[in-house]
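Next up is one chain by itself, shown in structure tokens, the form predicted alone.
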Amino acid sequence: MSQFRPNCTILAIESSCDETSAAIYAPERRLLVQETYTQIALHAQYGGVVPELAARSHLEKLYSVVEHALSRAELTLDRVDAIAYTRGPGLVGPLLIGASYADALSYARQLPLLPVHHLEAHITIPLHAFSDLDFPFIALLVSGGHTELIYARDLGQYELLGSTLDDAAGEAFDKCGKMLGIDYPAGPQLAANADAYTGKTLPVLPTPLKHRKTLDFSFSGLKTAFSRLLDSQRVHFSDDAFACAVQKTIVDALVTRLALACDQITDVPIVVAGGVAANSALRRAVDDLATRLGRRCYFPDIAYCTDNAAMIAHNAYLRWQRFGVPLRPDHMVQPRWPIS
């Protein structure tokens, strides 16, 4: 039953946070499909992410999210070789629904279960797309809920060189997002104002632990300087101003960090991976930095930054090929757990 095939067809589900996710890896026809319900309409009116209505909303809709996974594929689960699921992390409440889920399945149809490490199939999953890219790499895994600089030595096998101590880039994204007006989810909205933004000045914020050569990250004295800053300069300031300088010092401190990170291990290549790593200015400033060591950049495709269960497939199906199914874990799922 749980014996590898190369040809094997894996369906994953992915609900950590507030994405209802579900997805078919078939290696053998270069299939790749996912079908996923996002619940920003459901948490907007509350300003973030409420974990009872995510599970709730989780459980009502993850039949018919994984039906149409199969649609799209063209499949059955006659079809289907394995179950993979997100063991962790995330908020309990959505994470038990869909590992209660995937343990179900996996038992009715006596299928191998495979769990799977969110963060590590947010960096893998680029290996995906490109067909040059191999361990070892450093990865800028930026979130909003994590923003971390990884060494990737091998599959299983992480250094996490630097995290954040306080707020992650992504929640400084949407948190000042929100002090301008933005509705949630605010940070994509600030993004792009700040992308819209022509002028020649900026409101001038303190870069975050600006004289400390450390790997990690800070971004809760950015929020709070932000806030003064918009309530002194406001009127001298337009909006998407202070969107772009926001957007600025966020990527300059991610990128100074990643920076000094490639100085301490060389000739690897970088990959950028998480709900940020959608954001335009720092893909230019990642690329930027990138042909100026001479190294190769990867980031994934837009579809796969955000929480989705094609990374949580695609992931299930590197661990099965080099480890095999893992014994049943002692914990169905795990809330907090270090990628390290």
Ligand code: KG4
The other form holds:
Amino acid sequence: MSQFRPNCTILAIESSCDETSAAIYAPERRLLVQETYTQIALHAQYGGVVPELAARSHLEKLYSVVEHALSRAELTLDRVDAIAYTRGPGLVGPLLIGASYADALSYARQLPLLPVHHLEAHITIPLHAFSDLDFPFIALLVSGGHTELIYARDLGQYELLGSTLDDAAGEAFDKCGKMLGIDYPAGPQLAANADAYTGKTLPVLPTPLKHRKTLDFSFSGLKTAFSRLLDSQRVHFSDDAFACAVQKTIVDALVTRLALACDQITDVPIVVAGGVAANSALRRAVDDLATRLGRRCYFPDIAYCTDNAAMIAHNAYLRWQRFGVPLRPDHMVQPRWPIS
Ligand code: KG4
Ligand code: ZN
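Could you please show the structure of the form predicted in complex with this ligand, as a counterpart to the form predicted alone just displayed?
Now the full complex is given, and it begins with the chain already shown.
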């Protein structure tokens, strides 16, 4: 079957970085289950993702991750109508493992193959949970590899409003966390330490691109400033105070740009997506901004913030429904692939 049916079942694979994930999506049966194997422990000793090790680990785990996803859904492959996979952007080796697996499965079972853009999937997953959300919207996409403000006019129609000039927001969390002795990826633990801080005073960090009315971001200077501040002020403040200061600076930088984007594009809702969308200080600050501006804002369920195959399956469904089965691409993967 290569015609879309609303009651179809999609099996999706995500392997763009360090999570091996498989999901089954069958919205008419209210089914969205996923199984994810995280490689965090593998890469923690190196302080970041080692692409070659990531690819090998995907190869080792993918088969059992898919089996577990199917058994959670209480399905066999006979009930699957299409195979989706992450085509890019991401690390070439890891992407190739997922793409080859999906390609082989689609060939063996004679099922349509649906390639998915990872960043598009991040920003469209909130459409699954929120029936009142629709295009157009402004998306703030914040992850370990990307920090982008996107005007999402419609499915497949995106305008990049701004992006980071250097490090991504998640990278800033990870690198500053590492300076505080937190293991990779330091973002979630740094955030927990920051939220636990109840003191009144904070070490002062410079605001990135403070006087520039730009929709772009920059976080590499913050990293250097943070390192200097730690050297000079560690006797005066606790590590939690430093965590709180850096979290506040990153969140302020993100929300200031989001507010500028809202000045330019009026009357549309806000979506925040990607790993850093799990950050509660960011959620609170965006909520406050949305209330002030009288806009609605939407965040994915925490399980769908960091990399996951559920968002790939969901995006593949939307695209199959709207555009049909795409022609087989010349390149199975596209490691560099801007959203617009
Ligand atoms: O979307 P994602 O899983 O991977 C990429 O596509 O990059 O995002 C991972 C990033 C990491 O940098 C991680 O530290 C960060 O998201 N992250 C957080 C939180 N949870 C994950 N950063 C701050 N606060 C969090 N709660
Ligand atoms: Zn991602």
